[in-house]
Every structure is written in C-alpha cells, then in structure tokens.
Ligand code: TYM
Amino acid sequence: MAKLLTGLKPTGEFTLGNYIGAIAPLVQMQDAYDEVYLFVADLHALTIYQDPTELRQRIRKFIAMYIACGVDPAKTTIYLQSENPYIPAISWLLECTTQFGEASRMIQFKEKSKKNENFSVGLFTYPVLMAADILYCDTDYVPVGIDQKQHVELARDVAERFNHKYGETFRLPTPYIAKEGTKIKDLKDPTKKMSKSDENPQGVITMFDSVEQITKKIMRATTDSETQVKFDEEKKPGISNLLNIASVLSNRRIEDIETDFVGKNYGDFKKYVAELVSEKISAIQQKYQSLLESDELDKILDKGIKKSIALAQEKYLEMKEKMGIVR
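Could you produce the structure of the sequence above as one chain, in the form predicted together with tryptophanyl-5'AMP (TYM)?
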C-alpha cells in the first residue's frame, strides 16, 4: 500500500515553481500509488502574518488550482490542514520528541528568522507541524522541491526516534525530488529560488498570469552575454533555468532541446519557452475558472477532510497510548 502526500502553503500566489516542484510530479504519480493526499497548508501560512481576507480567498484558489492542474479528486484526498484538529495535536506530541538543536539547524528557519526581527514561535516549530502532516497517514513519498527536502528528512528522523522510544508507530517518509525542475529560479535573479513572496514580480511566473505577462517576463529573463543554448548552472544560470522549465513542460530531455537551438539565438529560445509556458498555463486557467465558481470544491473538501480526520485520530490515539497519556 504505497502512499504519496504533499502540501502547499497559501502565502502569495501559486507559482510556476510550485507547479513544477510539487504538483506536476504528484499528478504524474497519482495513478501509480494506492493512496494520495494533497492539502493546503493553511496553518503553516500563519507563521508569517497574512491578511485574513486575502488568505481566505487564496485558500479557495489553491484548491481550485490543484484540480485544474490535473489532480484527480476521485483518486487524491484533498483537504485543508486546519480542518483536521488532530494534526496540531500530533504536532505537539512530536515537538516533545524533537530536539531543539535539530530544529535550529533548519535552513528555512535560519533564513526567514534573519529577515524578520520579530519572528513567531510558529516559524521555529513549523517543521514539526510539517512532520505531523507527513507522518499521521504513514506516507511513503513526499514530492517536494529541493528547498523542502531538509524538512522531510527531519520528519523522518523524528519518526525514527519516536519508533525507537515508544515502539513502531510511523512509516518512514522519503522526499521525492523530481530530476528536472527541483528548483525553478527567479527569472530576474537566476541564482535564487522563484518564490511566492518575492518582492520583484517580474522574476516570478504565477499560474494566474496572462499570456502577455508570461511572454514579457520570459523574454526579459536575465541571461548571460553568450549565445549558445547550453545547460550550465554555474556559468549560465538563466539559460539553464529556462531549459529546466522547458524540459518539464514539454516532457523532453534537456539535450534534445539544446540540439534544436544550435545556431539560433537566445531570442528564438525564449520565444519557444514563452509559448510552452503560456500554452500550459492558459489550459490550466480555463479549467480553473469553471472550478472556482462551482460548488464541487466544497464537496471535494468535505470528503477529503473526513478521511484525513479518521486517519489522524487513529494515529493520535495510538501515540497517546504509547506515550502513556491515558486514563
């Protein structure tokens, strides 16, 4: 009974990076697994202040976008993290099994706490809540971008420690990192990740961008001063990023795309990438609009949360029992 699970945090817009890093691999793999879980990590969103009205709208947009991207609600259990009260309860039990030192080593925490002088306690315990998300349903694989790999590894370490202390309770999860597109870079600064919360929207493609916006952003993407379309992340981070995007969206090997552009210039290549991205995103947007307006979403979420709660309740009671907090 192999299982797959992942989640996205509804902060900022849903980006092409999110699609390529987490959703596209899940869509590709959903039929090969017995159980698949996909949720909106709305509790995680709160670690940094969100405008409540905007957050409410965004949560719904994310769910509609999941399905528009090809996630099949008949196959995949889709739910909101915050509607499952056992997840934060499990998270507390796991917090007491997590060492302060290992949580302090999380790169994302170090980076985000540096940016924010008054960061919340939640920003620090964030990876433990993520461990609860992953461990409660005994998932085997977690498709994520490379930036989340360390968090999935922490979940695995915490699970191992719990199993060792209290007896076999959790299946050990493994991060699933797609070969290409593990980290889609910012188009303006291809040395950093394309991120929802970026200050410069010109570097970020969102799943809500128009064809004109996509084309403009890709045609103006930062590249180098050479002319050869060749994958080289060190010397040609901009071109390599576009090659990665093109490879994932066209399902073609990077080398084959390089061959198509021998003797041509960057302008031709960018035009090709812009068309690929525009086509993909426009098709998704058409589905998205009709979904957003239908009452299908609530039915899908009601069904999803029921299943998620049943599983989490069972795991929570098992943990409590093993830890000795019973009457």
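Next, give the form predicted alone, keeping in mind that what was shown is the form predicted together with tryptophanyl-5'AMP (TYM).
A lone chain is what you will see next.
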C-alpha cells in the first residue's frame, strides 16, 4: 500500500498560482495512491510570531479552500498537526537521535538565521518535527519542491539511524519531485512567478478575489506592443502567461486557443481569460463559503485527527519501548 503525505502551512494568501501549481496536482494524486494524508502545519507556522486571531482564521480558511478546490475527504485524511499530541512527542525522541551537524546544515535554517540574529530554537529544530510528521504514519512518498528535498532526506537519515540503533521501526520515505508543471507568473511583471507575498497586489489573483477584481487585474495585465495572441515566453511573456492560465482552466491546448483568436485583439483575449478565471474561482468560492457556514469542516477534521492520533500513538509507544523508557 503506497502512502503519500503532504502538509500546508497556514501563512500568506492563496493565489491562482498556488491553485494551479500545488492544489490541482494534489487533487489528481488522490486517485494514484492507496492512502493520502494532508495536514495543516500549524506548529511549523509558530517558528515566527503569528497573530493568534489571524492564525486561527487562516487555519480554517486554508482547509476549507483545499476541500473546495477538490481535495476529497473520502480519499484524503485531513487533520491539524497541533491536535495530535504524539507528533511533538515523537519529534523529541527523534531530536535525541539527530546530530547537531545535520540540523545546522538545513538550507532554510541557514538562510533564515542569517537574516535574523534573534531566531527561535523552533526554527532550528522544526526539520525534526517535519521528520516526525513524515515518519509516524510510515509515509512512502512526500511531494516537495527541490528546495524542500533536503528535509525529506533528513527524515530518511534519522529514520535509518533509529532503525539501526533500536531495530526496524520506520519506513524510509522518498521525496517526490513532480515534473515541473505550469508556472503562473505575475500579471504586472510576467518575468517572475505570481507570489502571495508580492508588493504589488494588482499582479496577483487570489482565490478570494471578486469577479470585478479578477476582471480588472486581467484586463490591466502587462502584454506587449504586438496584437498576435501567440505563445512565446521570451518575446511575449505576458500573453504567454495568460495563455498558460487559459489552457489549464479550460483543459484545452494552447495551440487551439491561439487559433480561436487569430485576427482578434488582446482585449478580446483578456476578456476570455477573465471569464474563465472568474467562473472557476466563483465556483470554488461557493463551495468554500458553504463549508465555512456548516459543521462539515469540523466533522472532516475530527475524523482525520482520530486516524492520525491512532497511528502516532502506536508509533510513539513502539519507540518508547525500544528506547527503554517504559515502566
């Protein structure tokens, strides 16, 4: 039985780029694995200060948005990391078998600690907490970007060492680096990716934007001085970005969309893209709002955490016994 686990950090805002690049692929993965786990990494979010009220709201918003985008609770176990008390306990046992040098070599820690001398201890140890997230349920695959691959490799090294010292306990996880998918670029500066932290909100479409906001942003998107709707990322990055968006959301080939707009102007094309994006996001928003207004979200989380706790408790007790901390 192949298992896949992924986490989402409740920080920032969801963008159209996040939906196309991260959530849509996860929805497709649900049918490719026997078990899929999706957890909200709310403990990881605490490595830097978070406003408690805002964090609480974002946690619910993020889960609701993932489900509204197509993550199916019948196929995916969804839970809050912080509601499973055994995961931090497992993390401590793993910290005691992790070498200082390993943790200090983590790229993200090195980069973030350079920027801020007053970083928290949690920033240093959170890769081990990530290892606990991965190892407690004997995950086979962890989908990550190339920048996160090192963290899965640490989990694998720590698991291998524990198995060697105390006996076979953990399955060794494998980082799943997906083939590079469609990268959605900023509407105002199509040479860089669409980012939730961008300083210019006019270049970013969020999953919470209204139809009016979406239309205005797309109609004002940077293009070029020509009039031909043609895919050419080097010479026509703005139009190419809009073609990518249209292709993904309509499930049509770029070549077919180009044919539709032969002899037409950029305004016609932008209206088409705006309608596609508005229709998709509006439908998702309706499901999202329905989830927030019902008790379905709590039922989904209650079911998910029950399964997560059962697995983590079993693994924690096994680790304790093997390490000799039993009565």
